[in-house]
Amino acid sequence: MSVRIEASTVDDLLNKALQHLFAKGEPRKATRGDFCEVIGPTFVLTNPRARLSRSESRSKVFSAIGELFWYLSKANELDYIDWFVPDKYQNESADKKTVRSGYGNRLFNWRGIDQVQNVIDLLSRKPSSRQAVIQIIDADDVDSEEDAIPCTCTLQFLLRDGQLHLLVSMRSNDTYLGFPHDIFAFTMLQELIARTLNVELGTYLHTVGSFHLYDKHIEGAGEYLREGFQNIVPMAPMPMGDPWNGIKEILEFEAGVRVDPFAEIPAMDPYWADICRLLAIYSLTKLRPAGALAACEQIAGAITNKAYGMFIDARVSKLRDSNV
């Protein structure tokens, strides 16, 4: 029933989870669709750092940032990450306001908990410590009435030689759609952590109770394993230090930038101003005002991590062709 697949690249890794899932999945039927699933894989990222797809299909980094930051932002607000990924969370939000199952609160103030700031300081007293552990769904969403759940059960962290390993349980994940956005902002995570501890980047493991590709997404999946293998363009590693501060002025600027897409690109290390950078031209190409391409194309050649050329390049093609 459960497999071992592990590869350096998230491609390669959702490459192989797709083949595994053609081949062994069962058919299934659910409320959300009728989908394949395999039971209880395990799937191991040995470079965290190679999180960003580089397909065609499922190149998709601004969401994922988008993803990431909705997190760090300590809050579960719809408009958040509406902004990113429009309609996707509508269901899940009985307000309208809030998303119940959001990661923002749970993973910086659950219940008055600060989880993250939890792992640090245990990870600093005791480096060896098995008790890292942060707790994304409880027993309160189980007996909840509403579908909209945390897929996440727990987040465990491992400092072993030097290194911060991430052992990550979902009770649930989708493989075309949110397996790679959760990788991305799990290792990312991971790596913040490292940083915070002044240690190495260790390996990713994801372990999936229900891993499942919904009938909806076979056609996409299709076409991405035709695609075939990518090139191996990791992103840069974190500039080491205390990250947080670089955390706050980007969510600042993310908030600034919403309403002024030509908003200043903060003077800060240049891994962090890249972030800036993709924020500024995701806003530009969405509001898309007079002079949005001349300054998307001002931006673009100030990236300094060329791991994000292709993304880039995508996002102000479909900008270049409408003359904005």
Ligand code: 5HM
Given for the second form:
Amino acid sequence: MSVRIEASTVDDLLNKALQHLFAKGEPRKATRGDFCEVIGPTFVLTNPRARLSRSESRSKVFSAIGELFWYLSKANELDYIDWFVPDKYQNESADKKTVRSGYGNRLFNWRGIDQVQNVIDLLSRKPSSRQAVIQIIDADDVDSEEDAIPCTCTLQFLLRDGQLHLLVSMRSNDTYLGFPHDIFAFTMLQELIARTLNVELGTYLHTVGSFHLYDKHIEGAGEYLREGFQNIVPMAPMPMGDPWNGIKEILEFEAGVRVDPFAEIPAMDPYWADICRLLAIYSLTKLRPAGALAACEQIAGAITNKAYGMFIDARVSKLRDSNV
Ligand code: 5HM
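Switch from the form predicted alone, shown above, to the form predicted together with this ligand and output its structure.
Once more the chain from above appears, this time first in line as the rest of the complex follows.
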């Protein structure tokens, strides 16, 4: 029943995953919409830095970064993610303030436990431990009245031969939207923890209970497969050293750039400064104040990592077409 699909880039994985679904998927019905499904596949991404999918050329990289920093904000505020993914999470929030299925508080502050710090501490003390597990879904989610509960079950970190591997278990994963976003966020967390432990980044493994494609995404998925392959540049390695002060600085910058899209890019390592530049371009292209296009072009010119080029072009060209 279950298959193992291995590739070095997320696009190769997505491509093989969609072909597998089209060949073997069983049609199913659910309240969220009809879908086709395969059960139990495992995906292996041998180069977790090749985490940006061409499927994200429709500006999805900004929602992937938004989701990552939403988790890193250590909370599950609706306002935070609604900025990056308008409307979707509105439907996932019962109180219109928080999102139960969000991972920020579950990763960093779950009943007062910082699960990320626990894993870092455990692997620092006992590098070969088999106990470095973060639990996301919880017993009381399963009998919750709310429709939206986490799709991720656990994240297990294994440090072997100086490399930090991550094994993620998901109960449910939507191939078209959820899968590339989840891989982006989890491989970034894997690299953040590897840097904290001063070890190499290993392999990323992702196992899914129900791996599915909604009927409403079949056309988009077909287009994606027909687009053919492009050479996607992997993200650069994260700078060496403890990354958490940099993350804190980006979170502060992110809060400011929503209000003032012309906020100055902080002086940081180019890797992190590029993330700030992407956040600034997102804010400028979303709010579209006078002078936005010139500011975007100037910021885009300063980006050091070429991996982001196609995503920026896609977003800035829309702004150019609207003459702001
Ligand atoms: O009925 P269920 O709770 O599985 O529906 C949630 C939908 O969101 C599914 O299509 C699931 O695969 C998708 N999803 C995802 O792919 C949701 C989350 C949020 O936890 C996620 N990835 N991270």
